[in-house]
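One chain is shown next in structure tokens, namely the form predicted on its own.
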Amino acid sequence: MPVIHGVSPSPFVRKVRVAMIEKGLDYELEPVMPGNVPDSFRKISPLSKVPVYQDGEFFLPDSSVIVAYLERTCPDPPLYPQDARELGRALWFEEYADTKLVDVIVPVFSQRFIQRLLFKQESDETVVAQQMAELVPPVFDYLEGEVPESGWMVGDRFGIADISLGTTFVNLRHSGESIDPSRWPRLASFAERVFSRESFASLIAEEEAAFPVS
């Protein structure tokens, strides 16, 4: 049975295993904490980032990679679309959702959740409040433009594009933040069809056991 190496509360891993989920596929959750990994992992992982995907003797890292590996074992159902001009949005979110999104969230995420939560410290809120008011709203401003008023982002079909940004909204939510839906009503309605749809609501039922925030 392939094994993903990696923790729940990543977004990329939650990412592979929403796919995984979406496919019907079996594997197991071997738990490595990124940062300091050891050197068996780095021989894996040369950015030493999880996740890292394997199949007997055969390992993959990165997120994108796996799931692109994923969509051509497994084609059935599609998470990326055939058309070119469809496929290129899509691949484009993913992207946007894998970098700027990232880029903004989790450190809010590294403050609500693992220094509180892991590290029993206390959160940094002026990190959070400058993440919150200054940068994390030019980029839901973008993708507010850019979201369906109802339906998926690319296509009217659920897939990578959804899969990606959803992820890293999970941990938003995790950090006890949620997307106003005053401001930004059509993202916020995207967010919660994507934290309903089976796949993420097995897994976020599954980290809010594990690690729960109050």
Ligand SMILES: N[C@@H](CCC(=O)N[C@@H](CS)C(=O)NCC(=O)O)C(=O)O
Contents of the next structure:
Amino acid sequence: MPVIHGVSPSPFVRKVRVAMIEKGLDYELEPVMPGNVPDSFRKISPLSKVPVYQDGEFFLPDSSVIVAYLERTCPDPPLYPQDARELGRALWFEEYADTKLVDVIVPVFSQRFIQRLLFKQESDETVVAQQMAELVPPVFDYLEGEVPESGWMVGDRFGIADISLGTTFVNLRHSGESIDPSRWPRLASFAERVFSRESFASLIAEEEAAFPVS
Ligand SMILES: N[C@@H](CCC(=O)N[C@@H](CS)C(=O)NCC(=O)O)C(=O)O
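Can you return the structure of this protein in the form predicted together with the ligand rather than the form predicted on its own?
What follows is the whole complex; the chain from before opens it.
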């Protein structure tokens, strides 16, 4: 059975797990804590990051690479559009989610989830407030203009764009924050749609049980 090396709260690990669930693929999760990896892990992940996919002696790092590989090995159901322009847009939203969206959300997640929940230390609420007031809004403004009123990001078919954006919204949720529906109504309802999808809902339930917010 394939193995995913990484930990469940990582947005990139979750992205791969959702893709595998959507495709009906079984896997095992092998815990590897990012930032504290053994030397042996660097051999299979030259950038020392999670996730890494393993199938026997075959190893692949990077969530985008892994999901693209899974699409070739298990094409049904497809997670990438066939149409060239739709594919381009889906890949763009994946890139934007993996870079800009992660960049603005992870500092909030680091304070509220990693610092407070995992390490049982005070969170730096000035960091959280600054992110939420200054750095997150322009990103949400952009996405609010792109997200459809109903359905999914590209071609009204659930796929890689929805998975990539949705996985980081889960980290925002784990941080005790949400998308303000009075300011970003489309984006807030998109996030709720993603959270309700079975693949996401099962992982959110598993993660919330493992890391209860008290
Ligand atoms: N582009 C990579 C990013 C992976 C990534 O940044 N993972 C984080 C955990 S969420 C990590 O392993 N960080 C450890 C480090 O940067 O040393 C992907 O899509 O898999």
